[in-house]
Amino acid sequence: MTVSATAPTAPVPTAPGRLPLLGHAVPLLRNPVQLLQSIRPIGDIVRIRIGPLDVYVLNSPDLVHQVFASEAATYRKGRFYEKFRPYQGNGLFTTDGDEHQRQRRLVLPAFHRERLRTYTDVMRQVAADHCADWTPGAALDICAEMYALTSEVVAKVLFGGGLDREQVAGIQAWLPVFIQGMGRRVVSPAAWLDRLPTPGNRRFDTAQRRLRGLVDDLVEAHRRDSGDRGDLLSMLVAARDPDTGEPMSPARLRDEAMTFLTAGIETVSTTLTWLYHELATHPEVEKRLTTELDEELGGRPVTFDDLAGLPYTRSVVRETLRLHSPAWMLMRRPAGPTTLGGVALPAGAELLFSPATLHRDPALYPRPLEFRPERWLDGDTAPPPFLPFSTGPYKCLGDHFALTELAATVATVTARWRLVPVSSRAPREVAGAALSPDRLVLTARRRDA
């Protein structure tokens, strides 16, 4: 896509390292977070080029708040979401404007407090059953373990008891291929590369086809039996537009289900993997965490009402989301010509913001690369910007669901197991649809041994 631009009224620095024709596409593909972190000191707005496209990177928290929250009505979601739409459809993640707000009102009841209370029981039981199968002393692929755990949680919350084992296995097998393929396509400078008959592209096409077919079958089953099964999809089937009284179409139900599958599994599984890496390398944090769990729960299963009384557990979750923000890139586009931070931008200009780099800015977070959950327990200072789920009217609707699942899973697994390092190798960050670790292997040890 080519964007025409007029000259800005204030000079906008361009990131170093631009190549002819490609611009900054090479470092953006190789290590985008490193590139975006390196240009934060250059200015509040810094220009990068992706092929022929100018992208304006927002480094100022005030400008981010202006674009994403206080003046959000004058911006659209932009290129990042447009590149997702052919694969994810028109769910909450990709839509904007009135369409997004209308759909948001229909989906919101599925995340109300009483529903979260019910979902917490599912989260706890799945976590307990999953780690019950671990063998003491076994080396565990934590990326795979957390992915399997969270995919079962989301599948059961989304579809209830309507899934058989083959369908759960299909989600676990094909969803990673689908998500990784979408992540590559978002930063690809040339769409034609995605249409070449390569093994990777064919595998992505197969994953997309199978996932959509599976979700279509489940949507149809829920529409035939439209009673409230206690799961999220049955609530969406029963939802009615307050203005027209119309239900969601089968295509829209599928798109929302696909949105929840991709966002709900990838974000939480990635965060849990990073969290157990940090616990394994910070025994003093693990000791304080287990002390809180022992004192507050006394060995009984965690409930939704318990979570408010676990401040250190929630701080460990928040610190993981800060240091390892799954969302490394969000974009917006002004609906009309505008001036931002003294820079004149045309309608259609692409704006980029990185929660991951904002959360590692030493001007906002002292010693930002250190894992210190205690920073969230200091009530004497105003908290710095914390935006793992974005902000404003397009903020992730499942933020409380994710925070609840993270805390409930940590309380359940950590009460039973210690996960200790196999080697001193630290995971490498891989920027796809989320900022994921490349690999993490830990040894399982029972806490009661």
Given for the second form:
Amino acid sequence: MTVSATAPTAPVPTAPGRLPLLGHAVPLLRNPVQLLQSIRPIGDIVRIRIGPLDVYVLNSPDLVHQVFASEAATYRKGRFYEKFRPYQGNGLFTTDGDEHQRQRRLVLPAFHRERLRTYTDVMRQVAADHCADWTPGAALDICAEMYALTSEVVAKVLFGGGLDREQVAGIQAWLPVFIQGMGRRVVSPAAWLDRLPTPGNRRFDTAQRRLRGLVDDLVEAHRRDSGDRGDLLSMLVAARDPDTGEPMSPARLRDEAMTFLTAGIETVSTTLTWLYHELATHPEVEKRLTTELDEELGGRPVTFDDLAGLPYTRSVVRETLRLHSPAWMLMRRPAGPTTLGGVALPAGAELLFSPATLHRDPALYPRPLEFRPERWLDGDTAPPPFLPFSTGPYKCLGDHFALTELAATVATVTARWRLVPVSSRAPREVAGAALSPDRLVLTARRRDA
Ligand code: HEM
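Now that you have shown the form predicted on its own, what about the form predicted together with protoporphyrin IX containing FE (HEM)?
Below is the entire complex, every chain and molecule, led by the chain shown above.
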């Protein structure tokens, strides 16, 4: 059923189960993705209530396209992103409008295809070094392993060879505390709670201070020696505004670096963890994957140019991003009163789109809960909307970076190791900053043993 044919003033259906005062806060806190999934069949736009706040959930891919892409100029990023600003500063993630557009133009060349070619060598090397330390038969905490691997990749690509071990360890130790604390503050009911001198708040303050200090030092070092070191930060330091000729200020460089650290690690490590869960429970997929890797690479290290010739590997990555989209909630807010899908929305209305639930809609994807990389290889019908990285002017800037890192890591790790289940327990989804598995333990077996 859709509401798109209704008159502009028609009421929007409200999700069932609303409680007085609390609205839908209880199911949202308990399992937000389940709630968002359950209301998809109700209409193209469905209202949920969080206490006094109305949130309009967009279920139709056409309306998502309208709000996020074709009419994006008439929407702001909205509440969720504003709440990140005190912690993340004025990076790409928290800015919108003209300021965002100017900044995005400056940052874009650092993600150019030719740069990705160089970054791929770092990705492969980190993955190879990381799994070289595994002991055959050892039970591995895959969430921790993938977090350590991906945080080293982003730190090295961002800051280059100048990083010492202590700095990498500092990023790995403080970043999860910072991201988790920031997530809690974004949904916190009262800002004063976050200023109480509790152990958790003190740990967050320390993490934020240490990370900012570390990033400030690295920015300063790059500005002093401003040649191209092949890393991402060098590109940002060298960037000049085409209108004014001005470089980015040290604070802006720090904010962008913090944005890449917070946007580019957990998303990728979560995807890799789900991917290894799926491989461990789908031996036929793993077999086809290793056959492709053996045939195409024959044991040699993967390069950027090899990735185009690994269609099954890329389908495994794509299917993981479909079934386990890290982004489960994106928001926008109309700049003024607007009509959307035939429904009048008030100025400042909060709009929500969930890539995770769109990708599990049986109307778009047949047998949506099955992990079937083959669905991306059939290729004779128009593919359904696939939006793990969102769409429009605020679409993930690191999408090609992430796809390259995921494929290069899988090609490197899976060529050497099989990760097999320790138990039949499936990971439980936890909706935090990303839609993550709560826990995954797998046993490492050498493929050549
Ligand atoms: C599987 C991995 C990833 C996923 C699923 C993902 C997804 C997303 C999504 C959904 C957004 C928000 C878009 C919106 O509000 O419409 C976003 C923004 C962003 N992401 Fe990613 N991301 C991933 C990896 C990365 C990586 C590796 C980097 C950088 C190294 C990165 C950098 C960014 C930045 C800078 C933004 C803000 C873009 C802007 O507003 O201009 N992401 N990402």
